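As a starting point, one isolated chain is supplied in structure tokens, in the form predicted alone.
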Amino acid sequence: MIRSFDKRWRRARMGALAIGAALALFFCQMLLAQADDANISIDNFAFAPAVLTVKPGATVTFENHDDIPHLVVAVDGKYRSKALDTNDKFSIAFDKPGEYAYFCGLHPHMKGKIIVAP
């Protein structure tokens, strides 16, 4: 009787470990998929972080926390946001490795750079 109980306990424990491992793998994959995306805050007339490194395929979201509008403009002219009022957001995906400099179209002293590295 004790051996039968030990076998059932061992099977139940192994099943619970397998389920736990599967759940851990599932949640790790979800976190890794979300980790590729990033945010840049616009606050106090500055982009934060000023330099951001992401992987290819990442989406970067700019959010304006200032009380006045800002524009996100690529130095090479490849993208330009609308005027972002307080709490407005602008997102762009970066597919190719490289360095992408940008500035605020209304306040050119505000500058930043996104580095896409494999």
The other form holds:
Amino acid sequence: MIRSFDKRWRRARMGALAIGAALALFFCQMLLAQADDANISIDNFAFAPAVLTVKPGATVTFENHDDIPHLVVAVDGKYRSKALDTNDKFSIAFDKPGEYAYFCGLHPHMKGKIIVAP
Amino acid sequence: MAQDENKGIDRRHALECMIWAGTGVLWTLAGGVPKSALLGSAQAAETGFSFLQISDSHVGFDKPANPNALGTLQEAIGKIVAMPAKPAFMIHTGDITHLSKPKQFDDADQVIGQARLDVHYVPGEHDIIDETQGKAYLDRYGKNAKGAGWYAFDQAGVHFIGLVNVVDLKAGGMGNLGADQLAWLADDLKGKSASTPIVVFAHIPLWTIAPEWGWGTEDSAQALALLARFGSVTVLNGHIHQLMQKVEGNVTFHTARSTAFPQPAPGTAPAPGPMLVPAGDLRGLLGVRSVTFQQGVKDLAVTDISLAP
Ligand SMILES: [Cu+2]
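Could you please show the structure of the form predicted in complex with the partner chain, as a counterpart to the form predicted alone just displayed?
To see the whole picture, the full complex is given below, headed by that same chain.
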């Protein structure tokens, strides 16, 4: 009776530890993600910031605040968002260091650059 | 000639010009100097015709600058239906829809169809942002078109050319015609007499109005070089949602009003885009256009009609 209670208690404690560790890992990842990810706002037919520097692995999210759709296209042709209507978002991750130029596929005078550097 | 009934000639004259009636006064602009000529109705009926231009209907747009773009398109078509003389056809210089959605195309077709006119379309950049980047537009309007939707047709001796300058846009650039379309244009114009009146229509202006806003076409000079030998060239565009004119040699350029919302004049705002105006002012800044051709007169008569009651 006492032994079996002891066993159950130990099992429960182990479980709590495992959950605690998982939670800690989760929050750490969230913090890391927050530190690395970045946003680019589209206002008045311009990307802001027009030049953005992020660390490898960062996810960059574009959000359109204009009354007119915009469309994010990589100059090297590697990605192309769908048309972003008002308040629509588009996210893309950058793994390798380098400079990534992009523009608006609808209003090509709108240009920007993402610099990925460790 | 370009006359806005609000400035320029008065409304009665504008209407006479538009409907080509009786001894209507035809206003033309030759070498930048407006002149008028009296016309007999019989002569006019035999040797001229008129057509309409509508542009930038942005069906589906519902933002503060105009919460009901389909409604103002309906009003524009109402103006056309009420015209006393039936035009030969209509051109739509693009941005039919706001987001290339099937419902938006359907709504536009339903309302524009009430004019009971043949409509010749060219796409705006808003018409080719479906998943397939323009297939929806071509399936609907591109049956007789080449490439991304360009084509030509003739009406009573006038050669009409619909061009597409909204695809394959390059970073940092403006509108784009591209080598394939320019080659097609050269071929289309080959063998045409220099006395053939030419009307070119495309969405983005074919002359540079505001490069910082992308209001121009990168390779338009190559198209204009092909047109240089013709004695009468009229270029009709949309995209900038306001009236602008320019005469350069034998070429007269006109941009049209939108039926949906106005945009600021270059230099008056930090960016282009829908311009919010007092509700009572909106319809005065929207409109449709009537263009009249008369045999033997170099410049086509262009009359802009606002949606103001
Ligand atoms: Cu854009």
